[in-house]
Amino acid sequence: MDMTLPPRAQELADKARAFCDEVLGPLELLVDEHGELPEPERPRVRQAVRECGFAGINHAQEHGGCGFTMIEQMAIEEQLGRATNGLWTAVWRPPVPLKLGTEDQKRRYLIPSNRGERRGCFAITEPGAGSDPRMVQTTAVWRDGMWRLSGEKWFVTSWNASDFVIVHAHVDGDPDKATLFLIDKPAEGLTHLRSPRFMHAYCFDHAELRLEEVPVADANRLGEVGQGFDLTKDWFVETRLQIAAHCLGAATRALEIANEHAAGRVQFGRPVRDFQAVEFMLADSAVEIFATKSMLFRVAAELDGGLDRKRIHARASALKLYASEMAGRVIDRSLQILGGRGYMRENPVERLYRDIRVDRIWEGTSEIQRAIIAGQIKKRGLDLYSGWE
């Protein structure tokens, strides 16, 4: 069993670490001050992504992407996760369902998105629908040769950096007919209500939208009527791996800072790392990072190896659950080791502490992940998690 990172993946990890340090790092305090990446900085960062070779890291070369394996993607994502204020999203990952679109949709949306010429955001959550997508109230009705979409969407991430939206709606209000639609901005009947501020600063915004009879041509229906939830689930699998990788990178950076501080901070005549209370926090955190890294790259390798998607979906839930809660614990300990310094906004650990909290909520809460895992154990047996297949 070879547990080493393949050479190309290691090279990509090194490149991503340099990109994080040299391009994203200098922007961290700027984003924290403004609450988002200022508009004048965006073209420069987009060009830096292209020059680094990270344009469309999650799609095939035939569609203008990088053609990276999942292991290679996770090697990159882990390093990007070191950046605070969601700056990792400056490296674009076009929505996964686009690869299952028509050839015309790939030409109009996927290929230019991989090049960084377009960008899409995903609108699924609503005031009354989050963990349970069957509660979505946004409807799509076929009338006069067009689909007419009406509803309200919340937490539409990167709205202000996107020029099109993928909207999850129920045809004729039927939750068994969940369907995805591509809407170009601006659009008749599509209104940006507001972009609320959140606990963390973020590279782009999280918007609230209203759709009032928004006309959409059938050529902009993504997938078949009723296929929307399955397309969204496939997207969730990959985003849950991305979140896990970001959590790993964030926790590792926080622990590195805490470890260095513990070695140099002298109290009562000796470095604070020599006190058992501190060294045990460092030890516990190192073990949790080690376990997360092992789990992340195992699941990535299984996805690359073609393991059944249902089993991958089950394991991705376990990975996302563990990684997001692990990061919360490790970063909390790291802040405690730093003491008052860790509570200052100029310290990366303080920003990571705010950043990482959302990872237990978005793309499926910790409670939803536990429900998925328990359901999979009931359906497939404990061996799904304790065995090797």
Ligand SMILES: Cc1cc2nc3c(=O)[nH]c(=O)nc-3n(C[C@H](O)[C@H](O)[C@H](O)COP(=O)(O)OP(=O)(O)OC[C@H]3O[C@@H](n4cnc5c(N)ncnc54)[C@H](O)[C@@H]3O)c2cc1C
The other form holds:
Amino acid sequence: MDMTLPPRAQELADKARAFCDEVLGPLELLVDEHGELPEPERPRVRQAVRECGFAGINHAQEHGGCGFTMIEQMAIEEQLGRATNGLWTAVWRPPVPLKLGTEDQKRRYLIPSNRGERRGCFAITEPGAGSDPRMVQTTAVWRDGMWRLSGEKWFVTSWNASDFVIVHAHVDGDPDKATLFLIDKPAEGLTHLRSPRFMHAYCFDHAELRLEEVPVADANRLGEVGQGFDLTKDWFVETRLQIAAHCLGAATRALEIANEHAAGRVQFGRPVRDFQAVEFMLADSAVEIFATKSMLFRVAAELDGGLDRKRIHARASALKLYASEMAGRVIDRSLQILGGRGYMRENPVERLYRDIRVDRIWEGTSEIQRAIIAGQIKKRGLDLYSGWE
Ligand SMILES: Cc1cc2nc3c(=O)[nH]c(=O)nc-3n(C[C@H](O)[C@H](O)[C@H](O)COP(=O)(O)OP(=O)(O)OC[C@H]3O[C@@H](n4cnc5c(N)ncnc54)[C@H](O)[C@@H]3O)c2cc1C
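Can I get the form predicted together with the named molecule as well, since the one above is the form predicted alone?
Zooming out: every chain and molecule, the one shown earlier first.
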């Protein structure tokens, strides 16, 4: 069993770390102050992503992506997760279902998205549909040779950096006919209502949209009618791995800062790291990071190795749950070790503390992950988590 990172993955991790320190790091306070990455900075960052060789890190070379393995992607994502204010999202990851689109859709959406010439956001959540997407009320009705989409979408991440949106709607209002549609911006009947502020100051926005009879050509239907959930299933597995990697990178950065501070900060005549209360916080955090890293790269290796997708799905839930809750605990302890300095906005640990909270909510809340895991134990047995297969 070889548990070392393959040389190409290590090289990519080093590159990602340099990108994070040199390109993203200097933008952190700017995004925190402005509440988003200011418009004039965006082309420069996009160009830096291309120059670094990270354009389309999650797609195959045949579609203009980088063709990285999942281990390589996670090695990159872990380093990008060190950046505060969601700046990791400056490196684009085009929506995975696009690779399942028609050749024409790949040409119009996927290939230019991998190049960073286009960007898409995804809209499934609504005021009445969060954890339970079957409650989606957005409908698609076929009339006069066009689909007509009507409804309201919330929390559409990166709307203000995107030029198209993938909308999840129910054909004729039937949840068994959940379907994805590609809508170019601007579109007749598509209104941006507002982009509220959130706990984190993120690189881009999270928008609320209204659709009123938005006309969509059949050529922009992604997949078959009723395939909406199937097309996003594998995507959510990958995004859960990405979240876990970002949580790992964020927790590691916070702990490094706390560890260094604890060694140099003298109170009562000794470095605070010599107090057992502080030592134990460092020890518990190091162990949790160690466990998360082991889980992340095991699941990534299994994905690369072609393990059955259902088992990967089940393990990705466990990984996302553990990593997001781990990061909350580690960053909280790190802030505590820093004392008042950790509470200052100029301190990365304060920003990581705010940033990381959403990881227990988006892409399936912790409660939903626990429900998935418990269901999988019932269905496939505990061996799914305790065994090797
Ligand atoms: C910053 C941010 C960005 C987002 N970006 C996007 C995006 O780009 N596109 C998009 O479509 N959505 C996006 N979302 C939405 C996100 O996916 C949802 O917030 C999430 O799925 C939870 O839905 P909800 O907020 O409606 O909570 P609800 O589903 O209303 O849940 C409320 C509470 O009830 C619990 N709960 C619900 N059902 C169960 C159950 N069966 N068992 C136990 N507990 C349960 C939940 O865990 C939670 O604690 C984003 C959200 C945020 C905060």
